[in-house]
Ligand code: HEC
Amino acid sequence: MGLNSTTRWKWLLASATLAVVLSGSFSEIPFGFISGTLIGTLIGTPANAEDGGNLYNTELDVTQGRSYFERQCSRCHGFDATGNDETGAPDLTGRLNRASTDVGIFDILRNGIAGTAMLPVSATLPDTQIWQLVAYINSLSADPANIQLPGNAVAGMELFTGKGDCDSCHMISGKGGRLGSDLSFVGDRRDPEELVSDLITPTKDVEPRWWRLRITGRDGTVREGFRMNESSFSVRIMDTDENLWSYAANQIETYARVTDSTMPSFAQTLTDSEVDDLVAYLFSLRKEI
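Show me the one chain in the form predicted in complex with this ligand?
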């Protein structure tokens, strides 16, 4: 059930690459360093592909999980699991950064997170007890149906295509632009607090797939865009007008990665209540279960 050696290798490699790439929000990288596969490993979690789900998910399991958590985990993650800045242990009550499935959480507990204070649980701890911890951690994320938001979703929907002009970059149900993520089910991915931060401080936590390349050609032109294709011989980018530009390797003078967001902050251009309305709308966009 643990991380196999390939996954572990990829994960180490990903961390090493991230360290290089993140060493400045704008860093020069020799052409050819980043291959498609390498970027692939940066995205996603180290969880195994298949997720059989958690069989130990009764109320009793959750209670057992909680009591183990309070004894073994709370000194770092806090008694209520909301995290602790001093130990650097994150909040476990919302969406996790490192895992999106039960198996992913299980793997973190069984194997720890290499190079961090998050150590594996005792090797003799039975799988059942780890699953109970998983059940407890899952029980901490709030059921969206019980969350009361201050905003008005209908007003938010109007702002999305109106004053906010969000649809120039984002698609919902097949309508809108391609310069930002598809938001059709964004309520499944982001909680209301994260949605506020998406609107106010978009440049925080930009996922690698939204990073851009800034290319200075041998002819002196500078262009920036999302990386569309890349090989050892050429690279193709899409600029903000959705134009595609191709470069042969020998046409490129310098090549840099830009890791901030192209999304403007709406801190100044929308009122607090408009932000609330948009958040209520976005949070309502979920897959029907």
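If the one shown is the form predicted in complex with this ligand, what is the structure of the form predicted on its own?
Lone chain follows.
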């Protein structure tokens, strides 16, 4: 089932028109992690692009932009440009709040963002290469209006709170559980193909934020939970019943990291059409602009 669904989403995405929607705040990147990102040295007065759009948007330009991105930006943003929770580097594949046009992205890359860790690219980098980088970033995000989904979002919403029991772990608009990620705007950061993968093979790619700790205390009691706080002197976890447990360092006998997902696979519990409906609902959860 997973293979057929994934293939279908690939076809849908391939037919979509790609457009820029900048997401996330560059100010979220810790200063200590900016090396190798979209950085350079700001010299003289900032230069702004004229509002003429991007003329360097061919397939070759996108390839060249990707090459530059992988060399200079991927250390923080990742090779897939989805960001890094550990470093705070934002996801560049969804909507960014700083700009909504190619020119806006160009100006951020050329001039940086004052008062944040997002510094400009090198002053010696030709405008052509910056436009190619814009083209690559532009290619990362599909315009939701151009993606036609086979599922029914209303039926998917009923599945979310009913048969799927998704709200026991996930929260939407302040309602639901805390054992999974907040899905209020999941459509901004996950495309339909990724949502299918999340539902069918949830353990395939678990973000470090959702790894768990398995702790054995001095009394032999074993507990497992999400890491809430950790320091050189203590650690605090939350178990699946949302109970909090705190341990001083000298109270821990063993300590292990668990990297698989607590989310079950729906490969056997939902039909193909139900997966379609649930994906349609989740993909509809986006910020209004």
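For the two forms, the rigid core is made up of the largest set of C-alpha atoms that agree within 1.5 Å on superposition. Residue numbers count along the first chain shown, from 1. Note that this is a predicted model, so its numbers are computed, not measured.
Core-superposed comparison between these two forms: the Cα of Q64 travels 2 Å or more.
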